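Quick heads-up: it's one chain on its own, the form predicted alone, in structure tokens.
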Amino acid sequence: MKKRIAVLGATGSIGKSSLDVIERESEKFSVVLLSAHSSRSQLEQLKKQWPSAVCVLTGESSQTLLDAIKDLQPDIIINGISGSAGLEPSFAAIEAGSNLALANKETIVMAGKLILSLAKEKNVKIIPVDSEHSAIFHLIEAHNAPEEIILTASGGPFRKLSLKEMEKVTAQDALSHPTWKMGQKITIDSASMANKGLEIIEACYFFNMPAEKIKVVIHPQSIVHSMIRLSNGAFYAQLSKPDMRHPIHDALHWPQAARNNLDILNFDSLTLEFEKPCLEKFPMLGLAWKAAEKGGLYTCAYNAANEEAVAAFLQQKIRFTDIPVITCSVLEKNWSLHYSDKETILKADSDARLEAVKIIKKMA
């Protein structure tokens, strides 16, 4: 019997890669639900390709998507929605009893303890789709609990720039990622390394590891997708070409390790580089470690402040280097309240955004 799949954020980079994987293995998967935020014409084209799928434009009604998830109860829901908008659909997926292939890292950053607890209660699996967390997920399955997790980062387009040079970069500069083709928000996050900051927080929750056990190393080739170190000192790594179809394929087939027909690495001419990240140039990393250590709603506030700052940068209201300044200022407020419900998380998200907007207005 075919697995019934929902692809949320179907017109984005994750959605397109997901549908490519599904199309390649159409004998194993069927698409029952597709969503997009505002790309009506692209969604209409997908409807022609997948005529039996329910198609939802969430910019018109997010509740329609939540209702469709509840009604259809897919076997697997791929959440490729960008930003905090992906939180409610993740909750809906778990409530519907669907396994969740999660590319929306904000779900875990904002509500990690709550959503993981709900998944356990509903007996569903959250399978990470981020290439780094997918790598760690499968490495831990193979080798058990690690002593340390090492997240790899491309370093983005500004890896070799000085801090002074970074003050002058434009949105167009920041959107020119050297390795990955992604949406605007995640590409800016990669340039500031806020994306890796979010992944630090995500790894703490996903793998029940303290923040000090999560390390980051710059690896510009994006071939090693992350590593773990065991107590005996041995390191284990997952290597593949920088292609999101690999972790998506693995998530759709989990718990089996199925063969795929994607390109494999050629070691005949492969050079791998690693270097330590500069926290002075990329303060979003340090802020993420601090937020993860403090717990409570600090990680939710980190995400909200960063989202507002990135939006302001794209609108040319602030400089690129103002993004961590705004995030740091928001995190200076008290976010120590421990949450036990979704409403508390959404209230903190709203409050942090209001605080960030105040700071942005003073800068503009």
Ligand code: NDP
Contents of the next structure:
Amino acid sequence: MKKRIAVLGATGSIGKSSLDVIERESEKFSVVLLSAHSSRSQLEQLKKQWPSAVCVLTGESSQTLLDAIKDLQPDIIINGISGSAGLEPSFAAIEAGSNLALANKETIVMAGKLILSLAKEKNVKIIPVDSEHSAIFHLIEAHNAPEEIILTASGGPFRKLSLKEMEKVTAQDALSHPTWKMGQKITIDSASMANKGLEIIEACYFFNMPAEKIKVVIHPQSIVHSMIRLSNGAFYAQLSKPDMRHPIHDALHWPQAARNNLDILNFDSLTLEFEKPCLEKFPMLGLAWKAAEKGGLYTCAYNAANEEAVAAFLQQKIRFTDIPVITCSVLEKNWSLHYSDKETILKADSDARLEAVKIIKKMA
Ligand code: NDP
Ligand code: MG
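Could I see the form predicted together with the named molecule next, after the form predicted alone?
Below: every chain and molecule of the assembly, starting with the one above.
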């Protein structure tokens, strides 16, 4: 029987890669639900290509999408929505008993403990799609529990700039990523390394590891997707071309390790470099470790403050280097309340945004 798949954020970078994977294996998968936010004409095009899929535009209200998830109960829901808007659909997926192929890292950063315990309770599997976490997930399945996780990071377009030069970069500079082609928000986050910050937090929750056991190494070629270190000192790594269709394919086939027909990595002329990230140039890393250590609602506040700061940077209200300044100020407030419900998380998200907007207004 074909697996019934929903692709949320179908018009985005993850959404398009997901549909490509599904199209290549249409004998194994059928598309039952597609969503977009405001790209109406693109969604209409997709409806022609996938006529049996329910297509939902969430621009005016996201309730129709939540209802469709509940009604259709797909076997797997790929959540490729960008930002905190991905949280509610992730909850809806788990409530519907659908396995969740999760690209939307914000779900875990905002609500890690709650969403993972709910998934356990509902006997639903969350399979990471973020390339690093997908690599670690599969490495842990193949080996023992790790002593340490090593997340690789491309270092983004500003790896070689000085802090002074980074003050002057434009949105266009920040939007040209050297190795990955992705949506706007995650591309800016890659340039500030907030993306790696979010991934440190994501790894803590996903793999139940303390923040100090999650390391980051710059690897400009984006071939090694992450590594684990076992107690005997051995490191295990996962390598492939930087192509999100790999982790999407693996998530759709889990628990099987199925063959794919994507390009294979060629070692004939391959250089792999590794270097230490500069914490002074990329303060979003240090802030993420701190937020992860503190737990509670700090990780939710980190995400909210960064989202507001990135939006302000794209609107040319602040400098690129103000993004960590704003996030740091927001994190100085008290976010230590421990949560056990979604409403508390949404309230903290909104409070942190208000705080960030106040700071942005003072800067502008
Ligand atoms: P894109 O910006 O390319 O796509 C975002 C998708 O989400 C679009 O379909 C968009 O619809 C939809 N969307 C935007 N805002 C909302 C909203 N408020 N409510 C509902 N849907 C919305 O993003 P990416 O594909 O790059 O990233 C998606 C997620 O995956 C992010 O969480 C990102 O961190 C994560 N991720 C992405 C990777 C990548 O390679 N791109 C790698 C690893 C993780 P519309 O077109 O109508 O605006
Ligand atoms: Mg990633």
